[in-house]
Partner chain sequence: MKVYVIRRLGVSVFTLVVASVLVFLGIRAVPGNPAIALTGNANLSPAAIAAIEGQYGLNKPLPVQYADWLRQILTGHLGSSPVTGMPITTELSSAFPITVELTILAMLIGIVIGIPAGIIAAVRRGKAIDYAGNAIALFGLSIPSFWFGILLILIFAVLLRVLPASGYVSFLSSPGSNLSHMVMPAFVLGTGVAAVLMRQMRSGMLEALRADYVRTARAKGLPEPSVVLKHALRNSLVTVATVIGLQLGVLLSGVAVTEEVFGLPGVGDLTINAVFQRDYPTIQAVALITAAAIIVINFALDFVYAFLSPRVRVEGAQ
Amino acid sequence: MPAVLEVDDLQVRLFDRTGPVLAVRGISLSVRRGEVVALVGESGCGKSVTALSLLRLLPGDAQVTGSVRVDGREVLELSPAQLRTIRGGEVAMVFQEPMTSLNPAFSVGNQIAEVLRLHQGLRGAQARARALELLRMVGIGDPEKRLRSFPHELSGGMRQRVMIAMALAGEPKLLVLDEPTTALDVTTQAQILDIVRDLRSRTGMAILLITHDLGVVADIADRIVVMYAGAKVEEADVYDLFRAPRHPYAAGLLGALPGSAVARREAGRLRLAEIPGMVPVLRAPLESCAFAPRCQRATDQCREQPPLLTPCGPADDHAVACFHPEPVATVPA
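In the form predicted on its own, what is the structure of this chain alone?
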């Protein structure tokens, strides 16, 4: 099945007061129709910058190279007018905090109607009927009342549902979810994930999930891409990676989960595994493995040259960027 999203050698250079930052270093990934691909890693690894690059939402001075194709169209070469048809139409994005995305001066109904007007050509009674249908689809009770509500009158979970409804209004081929459940309580998180799962089965849209919550990944994703310091370090089927990750960073992330095989008891208390150190801020191309300073497997080879992403194991879809890719049992299979 052809990919809805194809990203090839994406590189992003941002600028702060002290100079350039290599936020994304040669990321390549794809998402097929009906597939959920999770992009994971700790804060600062480049997940959200990668997501924002897909719709060219980065600051104006950002330097972006590589290729981003949506349904075969090269996004990085589109004119502003062409880009407006992609944003919210072929690709929709749901951000972590809906209060920064919803306009506080307009009602929920007005904001959904605007998307329907721009991307579906619907107005008046047709737009209202479709907006009600979308609110019901995402599980909002009393949609007639909520159409008249303003964002500040809704709970966090309800605002997130409204954002998903707005994203669906353009009937996108690709839905990008950037940390969609981070600020929500556990019960609301489960409800949002149920909505996403149902939408995927109903519409067959491709979904790129940006998160650091591996519990969410295990619940909903088909494939997982692990990022570290702006680069992809491992990619695999979710079951394969959770069962036996090969990159030490991926193993460290999974080892920090409650119930993992590497958690240990000390003085009668359960102690989770931890990864020492911090994600580096890269200002120049590396001549070594970015994870080497934090890695217990690191050798002189790791400190002298960067590893390439190469296939490993019996499955062709499992790849890792490590000179010593040893499978580690982390969580019960």
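For the form predicted in complex with the partner chain instead of the form predicted on its own, what are the coordinates?
The following holds one chain only.
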């Protein structure tokens, strides 16, 4: 099946007060129709920057190189007018902060109708009918009333449902969810994930799910891409990765998952909280493994040259960027 999204060697350089920051360092990934790919990593690892660069939503001074193809069209080379047909049309995004991502000055109906008008050519009664349908689809009760509501009258979970409804309004081929549940309480998180799971089976659209929480992706994602310091450190089928993570950072993320097999087996040895340090802010290309300062397996080799992404393990779609990719054997949970 052809890939809806193909990202190839994406590099993003941002500028803060002190100079350039290498936010994304050569990410490649693809999402096929009907597939859910999870992009996972700690905050600051570059996963949200990756998501934003898919629709060129980064600040104007950001330098983005590489390739982002949606349905074969190169997004990074589109004219502003062409880009607008992709934004909200072929690719829709749901952001992390439902509290601030909706415009406080306009009603929910108004904000959904905008997308319907732009991408579906729907107006008036037609747009209204479709908006009601979308609100029902994301499980909002009393949609007639909610259409007239303003964002401040809705709870966080409700707002995130509206954001998803708005994203669906353009009937996208790819839905990008950037930490869609992080700002929500656990019960609401589960409800939102149910909606996503339901959408995937009903519409067959491709989904790129960005999160720092492996627990969120465990039973939704087909494949997982683990990012660290702007680069991909491991990619695998969700089952393979959960069963036997190769990269110590991936294993660490799994260890941070309460009640996971790794957590039980490793007894906190790999828990991220106990790995000293933070995701580094890179200002120049690295001559070593970015994770080495926090890694217990690090050797002189790790500190002298960066590891490249190489296939590993029995599955052909499993790859890791590590000099010591011993699988952490886990008992299936």
